[in-house]
Amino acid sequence: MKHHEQATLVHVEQLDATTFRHVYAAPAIARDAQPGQFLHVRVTQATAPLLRRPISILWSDFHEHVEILFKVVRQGTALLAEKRVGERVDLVGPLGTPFPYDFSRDAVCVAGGYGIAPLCFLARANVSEHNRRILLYGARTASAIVLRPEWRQAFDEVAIATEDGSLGKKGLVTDLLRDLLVARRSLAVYACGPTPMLAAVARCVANFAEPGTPCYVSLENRMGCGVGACLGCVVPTRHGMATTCKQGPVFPAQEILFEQILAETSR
């Protein structure tokens, strides 16, 4: 269920020069939030920037507080980073589809960069003795690996890959995924990160996983309205065009036509 709240910012944490964690008192949103969903954040009461910013939910206590993780990229996120404890922030959420979760299979969470946020939420919200939670985390370099205390606590197993070899295995996170899929069975894969990484995850599961292995991806996209009305975030699927903000952002990987998406973005 979607809610519109004037949330109070109760905690601000700056993790590095451009990375921030916000905690909001937003009871209605917190009660309904699920891993994989996002908030639509109004960063200013002024007219520019006009559009809200879609930001994945990092955590909810399912009672009062909801958290986000974001990186300062342009004007909108820079304005959000200037907010101080006690300020009110206009939030709409939770929006989008959550990750389905299968307790009968070990959960393999494949994160790229800031895609770690919803996957940490997924692991923390689904603690169970019936399956293991495995994190495969990839980034360009060690400094791009964030939320270290959180993922150390949330996951039973962790493997890191950096492209420059500064932390963990040198290479791509899909190298770790391929090795795991070959070695183990009864897995479910959940992924969030840049689109090229998600495409590679989908190919890896198709080529190396046992038949029937579930694979869900959370797509990154520009979302204007957040409710599927503006059609600015549509993606091609095997069943036609779908809105990332409403029919996603979580999709079964096999439904997304990644080759078409990558071809369009490379033009």
Contents of the next structure:
Amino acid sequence: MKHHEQATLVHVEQLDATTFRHVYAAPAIARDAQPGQFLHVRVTQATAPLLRRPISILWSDFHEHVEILFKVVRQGTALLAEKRVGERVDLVGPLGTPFPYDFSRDAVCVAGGYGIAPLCFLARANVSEHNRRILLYGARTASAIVLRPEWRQAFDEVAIATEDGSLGKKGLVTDLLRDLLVARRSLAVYACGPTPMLAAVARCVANFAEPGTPCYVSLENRMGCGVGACLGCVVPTRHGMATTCKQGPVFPAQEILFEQILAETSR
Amino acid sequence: MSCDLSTNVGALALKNPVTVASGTFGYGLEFAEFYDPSLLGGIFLKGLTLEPRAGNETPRLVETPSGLINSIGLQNIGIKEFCERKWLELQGIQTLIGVNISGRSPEEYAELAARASQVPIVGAIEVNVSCPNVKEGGVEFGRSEHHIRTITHACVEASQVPVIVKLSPNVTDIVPLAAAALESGAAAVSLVNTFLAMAIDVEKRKPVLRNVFGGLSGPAIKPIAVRMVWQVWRSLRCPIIAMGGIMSGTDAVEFLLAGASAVSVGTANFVNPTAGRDILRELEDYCERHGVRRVRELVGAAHA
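Please move on to the form predicted together with its partner chain, as the form predicted on its own is already shown.
Shown next: the complete complex, the earlier chain at its head.
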């Protein structure tokens, strides 16, 4: 169920110069939130910027509090970062289709940059004895790796790759993924990060995973309404255009026509 | 004292003047988890064409100061899917349902009007001669009095329900185009569709939208839309459904005072999922504060 709530900002944590974690008291949203879903955040009651900002849910206690992790990019996120504890924030959520989760397979969470947020939620919400949770986390450099201790605890294994080698293995997160897919069986892959990374994850799974390995990717896109009405955030899939906000943001990787998306964005 | 909110738009009786605009409310149920769409005075559904359309390539949206440029390109399920299946989902909605149609020729418009108006829940046909985002038809028809006459006449002949013509603001003088629609049998005109616009990414030195141009909506266009509604009412005293950046009840009042008999909430639905309901409440509050007994008293009242 979707809700429109005037939430209270109850906690702000600044993780680095441009990265913030917000905790909101938003009971209706918190109760219904599932990993992979997002909040549509109105950053101002004025009309500029006009649209809401879609931000992945980092955590919900399923009772009262819901958390997001965001980076200050432009005007909208800058306004959000200026909010102080006690302020009201206009939230719509939880929106979008969550990650399906398979306890019979070990979960390989592949995160790129801020893509860590929904994967932390996925792992923390599904801690169990039945399977292992493995985090493969990639970023350009060490300072872009955001991993608090309680997030790390949800994973049985954590491997990090940075492009400049400043933390973990030097290289791409898909290098870690390939090694894992070759070495192990009975895995399910869940990925969130920049679109080129997701495309690489999809290729990697297609080439190296045991046949039948599920792979779900969470896409990012410009959005209008957030509820499938405006058709502004569509992506090409094997079954035609699909809305990122409603039919996604989580899709089975093999459904997405990544080559078409990458060709469009590189123009 | 409670205000009588009912209004007439030509032959159409609406329970209140707040409707939602085509293209911003999906197929009627996308916002149903936030409020009951039956509260609205009417719902204009996402524009339909004869064949399903995949729409334009992305990016399709770009935000501008107090505005939004879109180039969706009429992505839709097609008239067949609507008439055979989609409408069944809308049977519970107790308000005027308007089907917005776009064709490439008068014959296509007539066929769309005929088929859509046979669906039991459909109370009005909104003829889109103003889409800025498609290559054939669309706004090119909307710039020509001759085409508006031909298309409106064809739709009125074919339709079993009242026909509303949605006009483009991308013209020098909108009044003769509104007159052409009304003289050809339209029950009302919808004013206005989006303004042709573009934005350039200065880092990439390229247009942001894949389609280069799109239609600008949102509060940025409101004063221009109010002016156009004013002009049409002043010349023609005709039924008008007004839209263009309505975000609040007082925005709606402004359009009513300019001459609209009803309004449509568009881009505001994206910003506030309960916009339609909230704007209706704010309109009621305005009427109470000002002792307005019948909302119809407001229509064109600023001209007095």
